[in-house]
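Consider the single chain below, provided in structure tokens and representing the form predicted alone.
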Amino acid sequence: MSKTQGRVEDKVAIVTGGAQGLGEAAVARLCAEGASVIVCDANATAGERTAHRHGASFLPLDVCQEAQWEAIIAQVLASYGKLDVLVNNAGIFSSCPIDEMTLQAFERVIAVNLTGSFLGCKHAVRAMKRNPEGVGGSIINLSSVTGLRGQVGGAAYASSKGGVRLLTKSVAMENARYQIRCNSVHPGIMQTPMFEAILDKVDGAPDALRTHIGDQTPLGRVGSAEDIGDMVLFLASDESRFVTGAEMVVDGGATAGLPY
């Protein structure tokens, strides 16, 4: 019996902030299901240790600094001779009335979640683009719910993951002709070691306000990052070929509209 071909198979893959939480799903998705995942991450104890894990590689990156991302990309191209999916998970969580925010916080949540998304859609096009006529590649910006409505305390954040909606219709629509697609993923609130760090600086039971978001959610619990790990799947496989410039918004139902 000849192997099951997977959604993947042979697929070459970057995921930043792929050492745990949302990227680290990415990673055992895709690598599962037949990709050459390349993990990059600031932390390389836990980068290395998450790619061991999975059968993937690591490359240390700060998704701030141009030099690493063409280093990076030059790497993948000298290894794997092309780069086929892109995942911009790199993203730090920020929550300060804009009043007290100093300016050096807010410039940080940017440099990291929106000009890291920026550095990754100009050196993956620009690696996409050598690709053959007509393969094209797949470019997955992770934004957030709070990158489509406001949030308390969310200057920084809200507005860097807004950022990166916008900038991935823009990189979709000058890449289409090119067959790069591009797609932004808006997870609601996940089940993830920064959610769980949030947790433990609210005074009160973690165990209670966690229960009490999922039952305040539709579907009726915290998402998981699986559930992002397979909607990463889908835009990286060619069973998404027809969507670019899309939101695709995993969250339960949260935003769909108000609960009454």
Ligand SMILES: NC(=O)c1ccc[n+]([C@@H]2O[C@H](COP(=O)([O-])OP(=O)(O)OC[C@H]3O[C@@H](n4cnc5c(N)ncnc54)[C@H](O)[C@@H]3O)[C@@H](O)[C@H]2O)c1
The other form holds:
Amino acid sequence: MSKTQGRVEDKVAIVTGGAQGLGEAAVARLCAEGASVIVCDANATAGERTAHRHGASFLPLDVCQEAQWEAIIAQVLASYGKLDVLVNNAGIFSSCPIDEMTLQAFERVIAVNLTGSFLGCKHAVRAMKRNPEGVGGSIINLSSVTGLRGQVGGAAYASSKGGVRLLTKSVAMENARYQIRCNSVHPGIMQTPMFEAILDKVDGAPDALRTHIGDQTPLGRVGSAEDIGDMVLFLASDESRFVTGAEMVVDGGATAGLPY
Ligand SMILES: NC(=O)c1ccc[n+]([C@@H]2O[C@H](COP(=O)([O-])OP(=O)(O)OC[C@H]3O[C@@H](n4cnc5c(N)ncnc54)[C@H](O)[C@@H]3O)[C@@H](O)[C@H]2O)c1
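Having looked at the form predicted alone, could you now put up the form predicted together with the named molecule?
After this comes the whole thing, all chains and molecules, with the earlier chain placed first.
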């Protein structure tokens, strides 16, 4: 794959939900390209293991808890002296008809996916404003193609991911003057534990469904976690220095248009 060239050398990066899936792929690429990476996850056992595997550090974090955000940012600033990159990746999936969805279930999805991203942006901006003038930082928010259009069963998930899309643009507008960039990433269907858990719940053969989804995708396959890791690396690096408020769709062409 890509050669290592120190594309994020000397940068300090936090990746939430970094224990597995897309978050782990981002951790792997950022570590390989020279960043000091802090994996933050609610699952401490998996988070510690993943951090160790890639030469990163681990701090436990429930992204819904503001006091925990304050504590981990303070710890990162004390240990590394700065914060350059935040990847707001932690998220949960949900699919439920709106007339069967409980208020509690709806609020939980919003709390993790949208409020968690808001809290991350808020405290990262505060930290990044302390960087020397002109240095700024890069915030990368994981939305979804379901943040660009609706989905059957998506009342909570699509609402949360659509919210992340406009949270991103607002943070970008507000903080461009500090060279703090903020972009959203919109994955299509990617091969991760979250995707496998969805397949397991569908009636029928998961392998056949996986093949079907790949066949329906213009580039002919289900996405890999590494496809997102590479996009996160680009947005974290100075190669994306003129990119802010953008929505980076990584879906093999699935939402580009009609196939006829
Ligand atoms: N996999 C896909 O097809 C896909 C598609 C579009 C968008 N996404 C988004 O990408 C992100 C990562 O997805 P994934 O497939 O790797 O998911 P995953 O379920 O495989 O991993 C999610 C990680 O987030 C952590 N997490 C969950 N709740 C948390 C909380 N409250 N605080 C801290 N950590 C928490 C989990 O412990 C886990 O390590 C999510 O935001 C997801 O919505 C995924």
